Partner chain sequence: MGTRNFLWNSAKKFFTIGLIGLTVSDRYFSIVPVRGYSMSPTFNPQISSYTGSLTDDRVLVEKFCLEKYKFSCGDVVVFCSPSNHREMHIKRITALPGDWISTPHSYDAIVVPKGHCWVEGDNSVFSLDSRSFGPIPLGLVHGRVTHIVWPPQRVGKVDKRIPQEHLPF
Amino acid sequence: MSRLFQFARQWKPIIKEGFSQSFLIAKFLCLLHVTNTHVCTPVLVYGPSMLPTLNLTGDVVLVEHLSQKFGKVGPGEVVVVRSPENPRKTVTKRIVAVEGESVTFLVEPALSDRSHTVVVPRGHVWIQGDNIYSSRDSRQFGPVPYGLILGKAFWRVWPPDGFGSL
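Can I see the structure of just this one chain, in the form predicted alone?
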């Protein structure tokens, strides 16, 4: 019995240290989850719709979630939105108008100068890509419910030559 007692005494500090380190890692992962979900997230953005603001081959931008939760996003800001056409995708576009504002846009900019005017309904925003010739946006699927906005892109972190605010 004394051998078992010695064994337990020998391993007790190691086991205690293991639990302590595991608890520290768990706290860090919880903080990381809360920060990523509710405060700020890095997002890879690519495609032609936001040229020349964002690169075709991809930029990593920081997206903050607080402005959208407090209703503080408005015209001119770049936002990440859950796609109204495919909820598995996100799109990055610029807010052109908010509820109550009217928007005049070219229906088919590459083919004609025909324009259309729409008043953005309550609880919605009008989003468009900076490259109107290669962007699928509110001109095709209409105003977007405010609840689909995931956050506001505010800082480009990659590529290094584009590092800075948006």
Given for the second form:
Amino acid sequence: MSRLFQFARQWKPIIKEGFSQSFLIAKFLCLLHVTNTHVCTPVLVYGPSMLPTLNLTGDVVLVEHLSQKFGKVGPGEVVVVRSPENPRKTVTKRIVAVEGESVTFLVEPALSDRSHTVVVPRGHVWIQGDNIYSSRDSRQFGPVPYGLILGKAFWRVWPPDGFGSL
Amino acid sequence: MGTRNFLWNSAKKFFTIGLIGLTVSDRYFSIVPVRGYSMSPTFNPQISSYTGSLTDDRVLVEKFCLEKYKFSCGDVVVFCSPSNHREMHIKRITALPGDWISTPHSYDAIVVPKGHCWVEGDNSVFSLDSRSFGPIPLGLVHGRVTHIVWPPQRVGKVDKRIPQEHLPF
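For comparison with the form predicted alone, kindly provide the form predicted in complex with the partner chain.
Time for the whole complex; same chain goes first.
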């Protein structure tokens, strides 16, 4: 019995140290999560739909979330949006129009000159890729609710020769 | 000197608790109050004469479903309103992508598009739901309601059921 107490007394400071280090790591992970979700996070974007602004093979951009929370994301800004066709995917496009504005777009730019005009409903935005020939955006899936916008891409960090604001 | 130390330590403690609370409520569980009567009798079954929030139901919302976005028909979910991103609503999912829904007041039937769902409140009279704003993208869903945690006499699991008259064909 006394050997058990001796054993516990030996290990107690080590166990306490273990707990306090784990707590420190947990606090750091929480800080990382809060910063990535609510402040700013780097995102890898790839695909042809935002040429020539973003490269085909992949760019790392910084996305900030504060503008979206205050409702200050507007036309002309590149945003990262949760796809309305698959909630597990995120897409990067540019906002062309916000609620109340009317959008005129070419239905099939590679095939014909036919264009269509739509008024963006309340609480929605119209997003389009810069490369209209190879982009799946609001022209196919319609206006997107503002709540799907994850954040505004404002700075490119990779590749190094593209370092700078978008 | 001692007070400054004390204030600094308290500030650090509050900051840590805030960070941990925010992380847990974003990733695992959170407790939200239910306002309004669109989900009667599941939530807020009696129309209360007080407008105070002490009598509102409070429910436990789990966020584990947001990893795969795999929902079933009959789940009660919390989602961001498509017409006003600052508001959150609580309704029940009554149709998943690919299901057919008959629109009220007409003979049309529409199919729920890919990546969207059809939400309706249990109390059809009082509820502003997909019958007004159409199917919502699943990306707007912020969690699934699993239990009622307040008031104490109604604590329990929230059933996953489809009201008979809402069965899509």
